[in-house]
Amino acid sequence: MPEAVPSRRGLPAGRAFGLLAAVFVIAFGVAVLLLAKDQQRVIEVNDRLQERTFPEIIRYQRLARNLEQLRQEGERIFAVSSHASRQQSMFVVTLIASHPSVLEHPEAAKLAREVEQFLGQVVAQSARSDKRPTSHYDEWQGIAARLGILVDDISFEGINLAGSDLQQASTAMNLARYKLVAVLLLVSLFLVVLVVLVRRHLIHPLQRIDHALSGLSADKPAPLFNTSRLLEIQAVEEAIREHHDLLVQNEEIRRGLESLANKDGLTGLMNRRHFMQSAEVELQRAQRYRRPVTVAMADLDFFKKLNDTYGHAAGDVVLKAFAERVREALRQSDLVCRYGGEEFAFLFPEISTVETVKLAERLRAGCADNAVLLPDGRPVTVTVSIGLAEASECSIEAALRHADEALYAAKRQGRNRVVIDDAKAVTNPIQENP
């Protein structure tokens, strides 16, 4: 007899999971039911405190106010000494007695017509005098502690109105609180269950996915992948290396986005942002090794005179020949930047303050030497003022505000000169045309 072929057991992977995930949407959905059916409760006794049971607490709550301000018109009555100002309290008094609240309240309505015919005796007997009633103050006392325990009753009355809905809305909630429990075990085991039969399937490939994830970087060539069976994790490899392609084009275009946020875009000077920070770092290193540097502020003489005369293309042409006079008048470990319209700001680093003269003295002179062709081949001729000021003991800002009154100085002194910070003229005035 031929040799019997055994029988495999157990059920392809689509029906286990088919199964899987029909006994877990049935039970699912019957702890979805129970939790709704709790969930109606509270929306229940949640409408019945909104259309029900805070009105009639606010109605409580009106009523304790009116009768606790009652009870403060009939102290204010026996305290104040004037007819007048009793009158006024009396008047109050009336209305809060005839205030719809207080009537629809038996007990309430009955005692504040209680009050209102005492404290109407009392400012009666004492029209013809302006001292305080004291004779009856002793039985305002008793009246007034009977308002103190209405008042009271009334507010605990009004509490307790809501004890009854809270009492089954906390009651469905506790026992929503415990289905919902059951809920999450629920979905704590599928997934348990899930994760146990997928993981041989998907858990190792992703792996390798996250470990190539891990190190993907532009300046590291593109991840080699074991080529898969899984058209889903071969999609994946191929996005990655498409990923890494992106990585490394990006890199390139935040590198130029960085030059250009860095630079003014005319003059292709640092812009004022860059200059700080970088001002900011260099400043620090000299200062923790006691090494000389300087700060220099410089404006261009008469320039919105040149800009209403000539134009503002012919400005834009001043300031770009004056970034190149600065380019070629300068050390390369010097700073500069357009700090503002015409205005600029310079950092001189391991150098003092008189031997920052001659540099700055050297870009003066070649603008005043120099003149500008402007688009329509008219020469113009633009000087500079510049201020100096030594910046070895103070923050970039203390110093760049020195290098400004600098400035200033230089232009009071007529335009057109290297001045330090301490007022005195380094060079030469040489006056310029207007």
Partner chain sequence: MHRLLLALLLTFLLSFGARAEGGRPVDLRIVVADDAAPLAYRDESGQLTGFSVEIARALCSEIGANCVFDVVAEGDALPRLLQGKADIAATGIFETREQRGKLIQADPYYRSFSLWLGPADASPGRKGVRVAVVGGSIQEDYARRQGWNIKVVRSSGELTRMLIADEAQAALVPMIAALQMQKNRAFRGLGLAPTVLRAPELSGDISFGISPHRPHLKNDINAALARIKRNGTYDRINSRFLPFRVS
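How about the form predicted in complex with the partner chain, since we already have the form predicted alone?
Shown below: the chain alone.
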């Protein structure tokens, strides 16, 4: 039955960043539209200036120019002595005062009409004279001054027409500037938010994933993640956790298989193949560094007889008990295996053959002095014969053959003893059993 996949709570990365991008596009679009609106307003004001305001200003300037011309013609009437010249000026005054450009400005039309009437009287009174008229000049100066002031007023009236448009353009441009700054801030804010979100939800999780993958091992505990809000990251983290579980399971299986491959199923000691490999390595190391090393072969005495007497189950119990004694008697560095049946092989590194005798003797004595309780409760004493051989200058096979020869020597000499190859047995307790 497949394992239930835990439901994940979070957002898909594409949707999350798409949502963020959509928010940004909308906000940026709105800002751009507002900017475009301001720009359009500036363009409209500029068009209005070009198409309406400037022509209107020029119209005011022309009106002012005509009023100034009116004043100049009036001065000419008082300045010239020729009546014909005065008539000519008066004619121009009449035309100016009647021109639509003057009539459409009430204040200018009123003053122009006053000027026309005044100057008309002056010209009429001086019709028969070729002298300059002087009687009304003071009065004229007052009218001329008012004309001058009106010229100034109209000039500035025209110029001021642009003020409103320019103010509107200035306001629109200032507004556009603020909006531009706001847009820049918005873009900056978005970029900051984007960087923060990318770092927080993508880069940091990926770094954690990378770190977890780098150190992923069956020997270490499963990596812990701060669960991301993005589904994709959650999926990867979940996959890493599952991968770690698989690693642990695989390691356990591997160890189990290794145990099956290297150990003897009954005694738990090394099997012969693994012993030979390990002993070969150890022997090469000892020979390379010229260190002492000894091998041994041991065989339980009268084991066949024990099997025949008590049954194979009892034989297995005896073998297990012997293996346990071996573990207790030997050093951690010593190698031992069930070589076959009731026969065991040993390798003792960093120790000479003579010194090894003590270890072997302790083992032998341990077996001889301690009975093994069978499953039915009966005690049985099993002795062991051990052959030792120097291995520092030969192959493992040769050394084991020498040890085996010593073992047979021990058997021949009466069993329950330790014999060194080409040497006599060091122990001599002849206690046959069972």
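What we label the rigid core is the largest C-alpha set whose atoms superpose within 1.5 Å from one form to the other. Residue numbers count along the first chain shown, from 1. Being a predicted model, the structure only gives us computed values, none of them experimental.
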Query raised in the report: Using the core for the fit, does the CA position of residue 375 change by 2 Å or more between these two forms?
Result: no
Query - Core fit, then residue 90 C-alpha moves 2 Å or more between these two forms - result: yes
Query - Core fit, then residue 188 C-alpha moves 2 Å or more between these two forms - result: yes
